[in-house]
Every structure is written in structure tokens, then in C-alpha cells.
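Single chain ahead, written as C-alpha cells, the form predicted alone.
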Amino acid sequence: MDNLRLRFSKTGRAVYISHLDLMRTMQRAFLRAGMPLKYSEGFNPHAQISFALPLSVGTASSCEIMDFRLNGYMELSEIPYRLNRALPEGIRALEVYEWENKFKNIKWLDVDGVFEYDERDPADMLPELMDFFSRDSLVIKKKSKSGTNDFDISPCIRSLTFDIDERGIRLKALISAQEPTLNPELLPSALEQLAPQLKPDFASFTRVQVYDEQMNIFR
């Protein structure tokens, strides 16, 4: 079976599983579930699986996507059920379907986050945070494989709102997922570089949904 797509969540302790370990975990889960994956041919065969937008360690998600191929036919509704019996705590298969939309068409990422302040009052931080992220330009230093470059994160933020709850300051962000990619971890990084007095003591993020250029849910 070709062109199959799995939507799954990665939460709890599973957020600390690296991307490479996640690939191994998925392969083993399919094997334990009795659903052999297709492998490439040649001297170094590998499972034909691919992930959209590899997730950073420590970030949770309810909208992860993995494409795969199976050897043999199986009812699509049965695949998540069998996978969930083989997957570790924190990783849950949500849905399997045949895909038509390529990963390159993912554009926007919906993210929930929290900024925690140990000593400072979030109510004091809130107006300054809103002013900071409303700037027309926020140029930071970003490390990449080619070195350290200037990167303006402002054009990558479609919307960003803040609110206060018992943990600190909650944020909801709609950010560019690809071309360019804005990792939500660059939000507190921008504070550290440009307004260190506003940098949270701890920040965490959860991916909520992925969209295409027209803001349709990506499937």
C-alpha cells in the first residue's frame, strides 16, 4: 500500500524522544503490530517513511504527520488501532488516510505556548511583550549549517496573542512553517537577544495544527 499518511500526537514524556529515535520507534511499532513497512532496494535498504516538519526535542504536538508504505493491504481504520497497542506512552496514532498533498505545500503552523516567570509578575511582563512583538522588524542572530546569519522573524509571524493564566503568560501563534521556517523556540530567543529583561525563565510549546498557504488544514 502506497501513499499512506499517519497523523499522530507526541506528548508527555515522549516530547523528549529525539527525531532519530522517533523514526526508530515508529519502525519498531509497525513491526510489533505485524504491519511490515516497505523498504528501499539496494545495498543499504531503509524503511520508506518520511516526516513533515521534524519536531524539536521538548516540543509537544497533536498534529504530527508521517508518510509511509506498507507491504500488503490493510483496512486504513485498523492501522491506528494496531499501532496504538505497540507505541510507547505519549505517542498516539490518530488517523491514517491516503494523501494527495505534498509536504512542500505546508505553510503555516498553529502553536500554543507558555512563558513562565519565577520571580517577575506576568501582569507586568504582558504589555511589554505585546509591544515587543508588534514591532515591524525583529532581526536576530540565527545559527544554521552555513553559520550564523541575521534573520527577521517579524514577517514569519502571521498572528500572535498573549494572555495570563496560572502558569504564566499563554501565547497563541500562527507562524511560518516553511520557506522560511520559524521555530517557535526563536520567540524566547528573540527576547534573550533583543530584550533580555522580558525573557521567560522557562518556555514550552505545543503544535496544534498545520495549514497550507490558503489556511486550509493540511492533510
Given for the second form:
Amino acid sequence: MDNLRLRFSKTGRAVYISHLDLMRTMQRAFLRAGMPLKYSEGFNPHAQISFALPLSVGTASSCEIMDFRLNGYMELSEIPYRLNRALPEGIRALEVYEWENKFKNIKWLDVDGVFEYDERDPADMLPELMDFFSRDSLVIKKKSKSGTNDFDISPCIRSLTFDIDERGIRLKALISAQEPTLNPELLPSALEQLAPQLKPDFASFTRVQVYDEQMNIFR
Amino acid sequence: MDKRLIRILPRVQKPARYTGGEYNQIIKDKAKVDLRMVLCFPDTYEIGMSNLGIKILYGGINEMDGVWCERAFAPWGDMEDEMRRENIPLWALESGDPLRDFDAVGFSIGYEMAYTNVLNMLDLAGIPLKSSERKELTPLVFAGGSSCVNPEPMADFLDFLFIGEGEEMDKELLLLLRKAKRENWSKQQLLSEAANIEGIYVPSLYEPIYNDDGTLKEMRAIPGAPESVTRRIVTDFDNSYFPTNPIVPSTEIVHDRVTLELFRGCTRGCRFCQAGFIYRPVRSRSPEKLVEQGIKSLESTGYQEITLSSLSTSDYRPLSELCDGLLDFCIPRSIGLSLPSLRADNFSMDLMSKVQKVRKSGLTFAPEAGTQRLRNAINKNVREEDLLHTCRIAFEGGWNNIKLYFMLGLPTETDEDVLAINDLAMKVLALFKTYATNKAKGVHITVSTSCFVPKPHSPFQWEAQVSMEEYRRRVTLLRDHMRAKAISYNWHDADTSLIEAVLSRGDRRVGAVIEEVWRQGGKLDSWSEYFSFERWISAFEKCGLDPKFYACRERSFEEILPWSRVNIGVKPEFLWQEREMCYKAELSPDCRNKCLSCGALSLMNGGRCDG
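Could you present the same protein in the form predicted together with its partner chain, rather than the form predicted alone shown above?
Time for the whole complex; same chain goes first.
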């Protein structure tokens, strides 16, 4: 069976599994579940799986997407059920379906985040944060393979709202998932570079949903 | 998860090794267990999770009702810094609870260079280092593993040590501890009772008395202590526990595959090899059982590779049958089968082509010495023509990557022996040029030498190690003669070998050196990033001990050795006889050809040796 897509979540202790390790983990989970993935031909066969958007270590997600191919036939609804008995703690298969929409059509990512402040009162930070992120341009230094480049994160933020909860400042952000990619970790980086007094002591994120250009949920 | 940890994990290297949560980990309800043990491996997660012993003990102990056994490993330096800064005590991976809350803290120590890690882990856990400083019954701190056959260097730190195979002793000990807890025993009372369990060595029951020259006058047994501690073995190995549902790490480890254990012990009797004596007698598992365990393990883990473990895989009699059985399962599923520890002498074309069906990796051989004379002296009965024949077959079969392992500093070694290593490598190279089927690809021959470390309970336990200067001279001699481009030469540091030699045959006073090294920041000593020779030397000086006394001094047969209270099964007289044979460059037969009555059969309770 080709063109299969898995939606899964990665939370709790599993957020520390790196992208490369996740590929291995998935391959093994499919084998344990008695559903061998299709392998590439050639000298060094590898399972034919691909992930939509690699996830940073430490970031949780309830909307991860992986495409895969299976040897043999399996009832689609059976696959997540079987996988969940074979996956490590923190990774949960949510749904499997045949895909029509290519990864390149992913555009927006809905992210929840928490900015934790140890010494400062979040209520005091809130107006300044809102002010900061409403600037028309937020040019930061971003490291890439070719060196350090200037990168304006402002156009990549479609919406950003803040709230206060017991952990600190809770944010909800709709950001560009690709072309260009805005890693949510660049939000605290922007503070560090441009307004260090606002930088949280710790920031963590959870991916909530992926959308296409037209803001339809990407499936 | 601890909030501080949540902040730390994203900034340390490979955080998944600190979190637990892997597939097949064992979680129990704390309220329903009355004994909690943590199995500690004094090196990193990647090394420890690759260790078969850990898997056997973890699975076996967790089969006990009311007992929950968890795991802990040594953190890498970046994680340790964070833990110390935030005051987070070392925790067990499954529950996240600190080690000091456990009833039993058991270390598996497979190599001496891990000793400083044991101290570091205890300290990170907030547990006092010395047995005498831990007054309460729990946490009990103990160790097992092959380096414990000389229990003395770590004697001050451990409440007791397991001599031999742990899978039965540990359960007996835990049952005793359960009784002790219920009846409110003192720690002293428990230790006296534990000493009655066969294989348990309680250091506080023996007092070393020294002569003026620093040698031992006596290992004095306090009244009531057993005269000697006999190594414990699993007599019915075929039916002993084997974990077919091991933990599958979520991050890559060193040996990331299913490992089957073919047999314990070895019939070869190579005189330099401690393992060849301290695991006797040979006990093997039937091929039917192994195939069944292999298939079960592959199914429960999803691993795509399986390997066979033993001291000498080609000596497993039904190897062909076993490989056939496994390959029937593996080939249709693209699962790789790898065969380590093959000997050059009986490595057959047949076997090689079977393995080749799935994946072709490099070949490794360990002739250990360059000349036949020296190979005879160490009883490494590999003939040059056999090795060359095997290489020829390999080259004809398309292999072009061969590794050859040797030791320098073996007893009776001369410069002629050293240079013969190069000659042998050149002969292998010549074979490639004549017989290889893929000459265009070129050949890569790697020669590695290490410095011989004399080990307790081996025929060379009385030997002097060559000095560092002498080892380096021999390395240079060999290196200067290696001219061929296709041959590369690697050699081990002399520094580590000297320290390993001291720790291997050290007495109780060496414990102070280990502690001092740790106090000066020593840890992860088997990693070149962390090992500091200067730190060890400075600690020896501070403790008034000379490393050469332990490493480079020849002992007489009469000398009381620090491990003299350990009865390994093989008799010291037998070991001495083997040593004398070395100096005559005479071979001893393989156990399978002739039983030399080494003494190990006495451990079998009437069972037979599969030699």
C-alpha cells in the first residue's frame, strides 16, 4: 500500500527523541506491529518513510505527519491501533489515511508556547511583549549552513496572542511552516537579540495544527 | 518530570538517554512492590544499554514478584555539570526517583576503568562513597561483573561484590534483603548473612595485612567469615533465563541490535585471556532454543539486525544449524545476521557465504602475536597458514577490508616477534594482490596493537607488564617497519594500559587512589576526552603508592595475591603450570581434545563441562 499518511503526536518523554532517532523508532514500531514498511531497493535498503516537518528536540506536537508505504494490505483503521501497542511512551498514532495533498502545500503552523519568567511578573511583561511582536520588522541574525544571515521574522508571523497562566505567559502563534520556515524557537531568540530585557528564562512549544495556504487543515 | 530537568534536557547532548520511556521498559506500581533495586552501569547509556548482562539482570530481577528493578547510567559531562548546578540527584530512568531512595543499588562493572564512575555516580546520587559511612541497612551498594574477580580495589566502597554470574545470586540477595527489612536487621547482620550466599564476597570480613615491602602478608578472615568465596555460575545454562523482550532504546546505542548468547566459557585456554579462565566451564544453549529466542527477540523489538555473542563463536558446535535456522527467518525480512568472535582457523567458506547473503561487513581477526613461537607461548593456537588461507577465501569472496589485532608486551616477546607482525600483514596484502576478485577496489588492512595487561585469575597473573617506555619503543619499532600504503597501523596508548594494569591487580590500598582521582575530577576514564594520566600519577603520589609496584612487578607463586580469597574454580596450580608452559613455548591442548583438569568442573555440582 502506497501513499499512506500517519498523523501522530509526540509528547512527554518522547519530545527528546531526535528526528533521526524518530525515523529508527518508527521503522521498528511498524515491524513490532507486524506491518513491515516498504523498503527501497539497492545496496543500502532503507524504509520509505518521510516526515512533513522535522521537529526540534524538546518541542511537543499533536499534529506530526509521516508518509509511508506498507507491504501487503491492511485495514486503514487497524493501523493506528496496532501501532499504538508498539510505540514507545509519548508517541501516539492518531489517524492513518491515503494522502492526496503534497507536503509542499503546507504553509502555516499553529503553535502553543509558554514563556517562563523566574524573577519577573508576567503581568508586567505582557504589554511590552505585545508591543515588541507588533513591530513591522523584526530582523534577527540567524545561523545557517552558509553563515549568519539577517532574517526578518515579522512576515512569518500571521498572528500571535498572549495570555497569562500559572506557568507564565502563554502564547498562541500562527507562523510560517515553510518557505520560509520560522522555527518557533526564534521567537525567544528575537527577544534575546532585540529586547534582552524581555527574554524569558525558559520557553517551550507545542505544535498544534498544520494548515495550507488557504488556512485549511493540512491533511 | 522535574521542572528543572525540563529546562536542562534541551541543552544537553543526546537528551533521550536521560529520560527513559523506551519501548519494553518495565514500569511497576510503587505501591505494589516492597523492594526497589536500581541496576547501575558505570558508563554512558549508549554503552550500558548495549551490555547483554544488563539486559539479562534487568529482565530476570523484574520477574520477581514485589520487586521493581530500574536502570541508571553515568551522565556525560555536560549533563553532570547541569545536575550539579541545579542540585538534581542521580535518578533511575523508569520512575525518575533518586537512587538514594532505593533499597539496593547494584553496579555492573565490566572493566576497571569504570571504577571512578562508580564513585561519581554514588556522589551524584548523594550516597556516601564508603561502605563504612553508610550505616543504615539501605541503600545497599554492591557490584558484580567481570572486574569483580579481584574485589579488593573497590572493597572500601562496596558493601559486597558478586563473584561470577549474577542472575541467581542477585535474586537470593534480594530475598535476604526483603527478610532483613521486615525483621529490621542491622546492616552488619545482613552482611554476615549475605556472606553465606555462594559467590558473595563481603570485603569487611577480610582484612589485608601487609609486609614491609608492600606485598600482602595475609588476607585475614575475621572469625566466622568463609575461608574463600567460590565463583557462582549458572549450571543449567540451556534452561536459564534469557530476555526476549529487551528494552529498545529510542536513541542510537553502540550495539543497537538483538544479541543471542550462544555459550559461556571457552575451551581454548589462551594464556593471556582472563575471560578464557573466569567463565569456565563451557556451557552452551541448544540451537533450537537460540533460534526461538532470536525470533522472539526480533519480533518484540523490531530490530533489523541480530548478532551472536560468545567468547569464540566458531567454536559453537551447531553453528551451522543455528545460522540456517536464523537465516530462514532473517533473509525474507532483510534482517542482518552478524557473527563476531570468529577464529581464523576454522572459519569456513560455507559460513562466510551464508552471512554474506544478507550483509557484507569487514572481517576482523586477532592473531595476537606475529610469530608462531610467541603464539604457541600464549597458547593462541592459530597457525599462520590457517589465517592466510582464511584471508585468501575472504579476498576471493569479495572482501577487501581486514582488521588484524595484536598485543605488544606479551611475556617472552622479542623484537623479532614485534617485526613479524608487519611480515604477517605483508603476507595478507600479497594474498589480496594474487587472489582478490575486486582488485580495482583496493584493499584496506588495519593492524592494531594494544599493550598487554596481565589480569587476575589468568596464567599471567604473576607477570610484570612491560614498562610504558618499552611498549612505546616496540610500537615505534613496528611503525618504522610498516611501509605499505594499504596497511594502516593503530596503537593503544601506553598510559591507559598502565592504569588498567594497576587497577586489575590492585590491592585494597588502591581504593584510596581511585577515590583521590575522583576527588581531582576523574570520571569517564575509558573515554580519551576525560582520561588524564597526570591525574592518576598525582593521585598515586598523594597516596604514597607506586603504580609500577602493581603493574610492572613479577610476583612469585608464593606471594599472597589480593584476590586470593576468591576461588574462581580454576586452580592456581593449573594457572602456574600454564605459565611455565609459556616460557617453554609449549602448547596446551584445547579442552575438547584433552581435559587438563583445570578445576572449573568443581563448580558444576555434578553437571558436565561442554568442553
